[in-house]
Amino acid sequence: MTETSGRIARHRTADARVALTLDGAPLASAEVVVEQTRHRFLFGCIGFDLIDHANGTAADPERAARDAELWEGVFNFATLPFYWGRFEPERGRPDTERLRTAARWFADRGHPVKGHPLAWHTVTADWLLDLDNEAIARAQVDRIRREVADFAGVIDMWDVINEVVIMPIFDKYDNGITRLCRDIGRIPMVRMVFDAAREAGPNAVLLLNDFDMSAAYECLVEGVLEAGIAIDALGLQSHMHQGYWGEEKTEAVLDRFSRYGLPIHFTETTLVSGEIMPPEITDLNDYQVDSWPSTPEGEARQADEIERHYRTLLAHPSVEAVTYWGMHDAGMWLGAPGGLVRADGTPKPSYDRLHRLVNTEWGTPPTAVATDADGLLRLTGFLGDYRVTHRGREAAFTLAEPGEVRLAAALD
C-alpha cells in the first residue's frame, strides 16, 4: 500500500463488525449482499446543465436524461449558479422557480446541493450601478435573505461570497459590487454578507471561497477569522487550465489552509484533455482561442492527473469535498476541454478513471458476504451509508466516523 492509500484508509474507512438480526434472531452464517449506497464525502460536480432537465424544458430530453445518469454515475453533490446578473438582471424578478425546481431534483435524489454565489464582483447586476453603496449594500443583504430563505431544506450551503481578494481591485470593468467593497473594505464586506446568511439560515454551511491560493488569502481568513466572523469551510478553487498542480504544491496549499482548524472544499476544479494554457497568460479570462480541441494524448493525462489529484485530497483529513467544474466539454468556461464527457455526449478515460475510483475503489459495489456464527458481518468500507440485502429483506446502516466501529441493524 502507497503512502497516499494509507492514508486514504486511515482517514476515510471503517473496519466495522455489524451485528445483523432477522425477526429479532443473530443472522448466523447466512449469505447477504452489502453494498454503499452513499458516500459521506462529497463528490461533486456543477449541475447547471441539467437545470433544464429538471424542469423538463431540455431541447433533447433523451440526451439530457444521457446526462443525467452519466452525472449520477459518479457525482453526489451539486454545485448551481446564482450569479446576481443571471439570476435578477431585472431587479425584482430573480429566477427562483427555476432553480428551486433543479435543486428540487438533486435533493430528491439524495444529493446535497451547494448555491455559488451569493456576492461576486464578477457577473453581478447591472442594476446596482444606478445605486449609491449604501444602496448597493442594502440591495445585497436583502438579495442574500431572500435567497437563503426561499431555498432553505433545498440548498443549505452556500459560498457567501467570491473572490474577495481581488474585489476592491478589480480593474477589468465597473460594477456595484467592486464600488462597495473599495468603499467599506474586504473584512467589513464579509462580514456583512455572512452576517446576513447566518440570520437568514442559522443552520446552513456558509463558506469564504477564493482562487488566490497566496498568502493574500491566508492573511484574508486570518483577518476574518481574528474579527469573530463565523465560516463554515473555507472553499480553494483549482482551475487548473495551465497544468496540473501536482502532488507536492497540491499538498503544500492543503498544509497552508488547513492550519486554520476548518473544512476544506476544493470548490472548482478543472483539468484539461488538450493544449495547456500557456504560463505567460495572468488572468485566465484574457485567453481566448477560436478552437481548443480534446486530443486523445491529452484526455490520457487529464485522466491521469485526475486519479492523482483526487487520490492527494482524499488522503488529507481536512478536505470533505471536491467539486468538478463542468462535466460536459460543450459550454465549459472558456471553451476548454476541461470535461470528463466529451461534446457529443461519450465519455472520455477521466470520466471512466474517477467512475472507477468512487464506486470501485472507493465504494462496495453489491458484494456477497456470510456471516460468522454469531450474525456479525465483517466490512470495511469507506464512510457512508451502507444496506444489506437478505432474502428480499433489507437493513440499512452509516459509518460516520474512520476506525473500528460496532453497529447493529435489523433485517425489515
The other form holds:
There are 2 protein chains.
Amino acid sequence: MTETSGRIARHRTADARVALTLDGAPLASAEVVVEQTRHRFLFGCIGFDLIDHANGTAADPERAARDAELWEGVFNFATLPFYWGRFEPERGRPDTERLRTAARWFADRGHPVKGHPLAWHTVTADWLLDLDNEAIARAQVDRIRREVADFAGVIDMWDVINEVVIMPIFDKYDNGITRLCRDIGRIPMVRMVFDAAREAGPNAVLLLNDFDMSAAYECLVEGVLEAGIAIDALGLQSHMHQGYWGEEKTEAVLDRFSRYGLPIHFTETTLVSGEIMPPEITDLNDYQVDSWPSTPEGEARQADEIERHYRTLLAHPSVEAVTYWGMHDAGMWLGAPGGLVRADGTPKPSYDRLHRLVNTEWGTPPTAVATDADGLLRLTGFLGDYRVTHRGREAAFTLAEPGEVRLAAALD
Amino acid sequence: MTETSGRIARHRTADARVALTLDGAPLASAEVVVEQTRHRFLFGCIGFDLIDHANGTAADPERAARDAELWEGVFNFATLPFYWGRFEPERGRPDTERLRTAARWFADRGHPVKGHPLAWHTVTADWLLDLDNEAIARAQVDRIRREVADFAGVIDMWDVINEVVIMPIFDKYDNGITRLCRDIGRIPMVRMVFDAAREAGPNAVLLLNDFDMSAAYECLVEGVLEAGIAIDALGLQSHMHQGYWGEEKTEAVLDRFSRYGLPIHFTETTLVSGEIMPPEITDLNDYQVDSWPSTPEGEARQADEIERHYRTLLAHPSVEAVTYWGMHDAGMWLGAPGGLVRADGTPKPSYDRLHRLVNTEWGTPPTAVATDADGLLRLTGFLGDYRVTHRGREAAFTLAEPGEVRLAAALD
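Now that you have shown the form predicted on its own, what about the form predicted together with another copy of the chain?
Next comes the full complex, this chain leading.
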C-alpha cells in the first residue's frame, strides 16, 4: 500500500462489523450480498449537458439517454448553471422552471445539486449596467433570495460568490458586479451575498469559490472569516488547461487552504486530453483556437493525471467534493478536449479510469460475503450507503465516519 | 505644462498671498528674500549608513560627514533599522542607546524618523525558535511596547509589521514569526502588533508594509480594515532591481491602493544604475553575484527613471512619502548599484537629478521677491515651511494645504 493509499484508507473508509438480523434472530453463518449504493464523498460533475435531457427537450434523445447513463456511472453530485446573464437575460424573466426540472431530475436520483454561481462579474446580467450601484446591490440581493428560495429542497448548495479576489479589479470589460464590488469592497460584498443566501436558505451549504490559489485567496478567506461571515465550504478551482499541477503543488494548495478548518470542495477540475495551453496565457479565456483535438497520447496522459489528481484529493481529509468540469468534449468551455467522453460519445480512457476508481477500487460492487456464527458481517468499505441482500430480503446501513464501527441492520 | 506637472501643482503647491508686517506696519514695496526651509512631502531615505556618524564611531569621519551632507542635501525623512535579529541578537540586550543617538541626530535636524520594522519573519531573532508560540507572541508584543516607548518623541512613526502576505507561508527557513502567524492567522497577528504599538504610542503613525503589489495585499488590507484595525498609512515597497515599473504600472498600483482612503508611503524604493536583475528571479534575495557594477549607461538610465518615478508619485494626492532604499552603493542590499552615490563617494547623475527636483523645481531656493504696495508677498510654492528675510529681520510661515491661501507673517 502506498502512503497515499494509506491516507485514503484512513480518511475515507470504515472497518465495520454489522450485526445482521432476520426476523429478530442473528443471521448466522449465512451468505449475503453487500454493495455500496452511494459514496459519501461527492464525486461531482457539471450537469449542464443533461438539462435538455431532464426537460425532455434533447435534440437527440437516445444520445442524451446514453450521456445520462455515462454520467450516473461515475458521478453522484451535479453542478447546474445560474450565470445571471444567461439565467435572466431579460430582467424579471428568469429561467427558473427549466432549471428546476433539471435539478429535480438529479435530486430524484439521489444526487445532490449545487447552483453555480449566485454572484460573479463574468457572464453577469448586462442590464445591471443601467443601474446605479445601490440598485445593483438590491438586484443582486433580490436575485439571491429568489433563487435560493425557489430551489430550496432541490438545490441546497450554492457557490454564492465566485472569484472575489479579482472581482473589483477585473478590467476586461465594464460590468455591474465589478462596479459594485470596487465601490463597497470585497468583504462587504461577500457579507451582503452570504447574508442574503443564508436568510433565504438557513440550511443550505454556502461556498466561496475562486480560481486564485495564491496568498491573495488566503488573505481574502482570512478577512472574510475574521469579519464573522460563515462560509460552509471553501471552493478551489483547478482548471488545468495549462497542465496537471502535480501532487506537490496540489498538496501545497491543500496544506495552505485546509488551515481554516473548513471543508474543501475542488469545484472546477479540468484536465485536457490534447495539447496543453501555453503557459504565457494568464486569462484562460484569451486562448482561442479553431480546433483543439483530443489525441491518443493526450488521452493516455489525461487518464493517468485524473487518477493522480483524484488520489491526491481523496488522501486529504478536508476534501469533501471534486467536481469535474465537463463529462463531454462537445460544448466544453474554450473548446478544450477536457471531457471524459469524446465528442462522438465514446468514453476516453479517463472515463474508464475514473469509473474503475469510483466503483471498484473505492466502491463495493455487489459482493458475496459470509456472516460469522454470531451473524456479524465484516466489511471494510468507503464511507457511504450500503445494501445487504439475502434471499430476496434486504437491509441498508451507512458507514458515516472513518475507523472502526459496530452497526446493526435488520433484513426486511 | 505636462499633465503630470499639472497634477503635481494641483496636489502639492499653494498660491499664497502673505501679508508681511514689520514692527506692526505692512512691509510695502520692499524686496525680501524668501526660501523654503522644509518640504511637507517626506523625501525619505534610509539612514542606516549614518548611525556611526551620529554616534561618533565612523571609521572614516570625514567621509561620514560628507555622506551626511549629501544625505541632507536631498532628504528630510529617515528610516532606521530595527530588525529584531540584529537589534536584539541576545535576548534582553537591545541596541537601544546606539539607535536612539542616531534617531536624535536626525530628529534634532528636523528630519522625522521611522523605525523599520517591529515585526517581520526575515532577520528576526533566532532565539524565538526556542519558545512556544504563546511565548513568541508575548515576546513580540513586549518588544513592540519597549521600542515604541523607548523611542517616543524621537521616533513616532513605525513600520509595525512587514510582508504579512507571505508571513505564514514563508518557507525559506524556519523562524518564530512565521510559526506564530501560521498558527494564529494574518489578521490576528496584525491586530496583536498594532494593538501593542498603539498602546505604547497613541500618537505614533503606524504603517502596514508589503512588497506584494498584487490583489493579495489588497485582500489583506481590506480584511485588516474590516476587522477594525486602524492603519495610519499604507506602505508599498518598490524595489525595482528587475527594472523600472514605468508610469502605467505605478499609476495602476496607486489607483488600486488609494481606494482605501489611507495615506500611501512608498517605503522602499530602489532603481539600479547597472545591469537589471533577470526577470525569472522571484525572491530578490536569491540573486547572488560577485560584482554588480554601476555603469555610465546604467547611471543615465537610473537618473531618468528616478525622475519619472518621483514625478508619478508626487502627481498622486495619496502619496505622502517616498523613501529611497539607500543613498550609497557601499553596503547596499544584494550588492546592487542602487545608490545615488557611488561606492567612492561621488554623486551619480541620479543624485543630481533628485537634488534639482527637490530643491529647485519643487523647492524654493533663496529668491528675491518684491512685496506690493499693501505689503503682500505673492508666492506659488510647494507645501512646507518658508522663511522670509529682510535686512536681517526674519519671518516664517507654512503652506499647509494646496490651493489659494492668505497668510500673515510678522518679521522679527
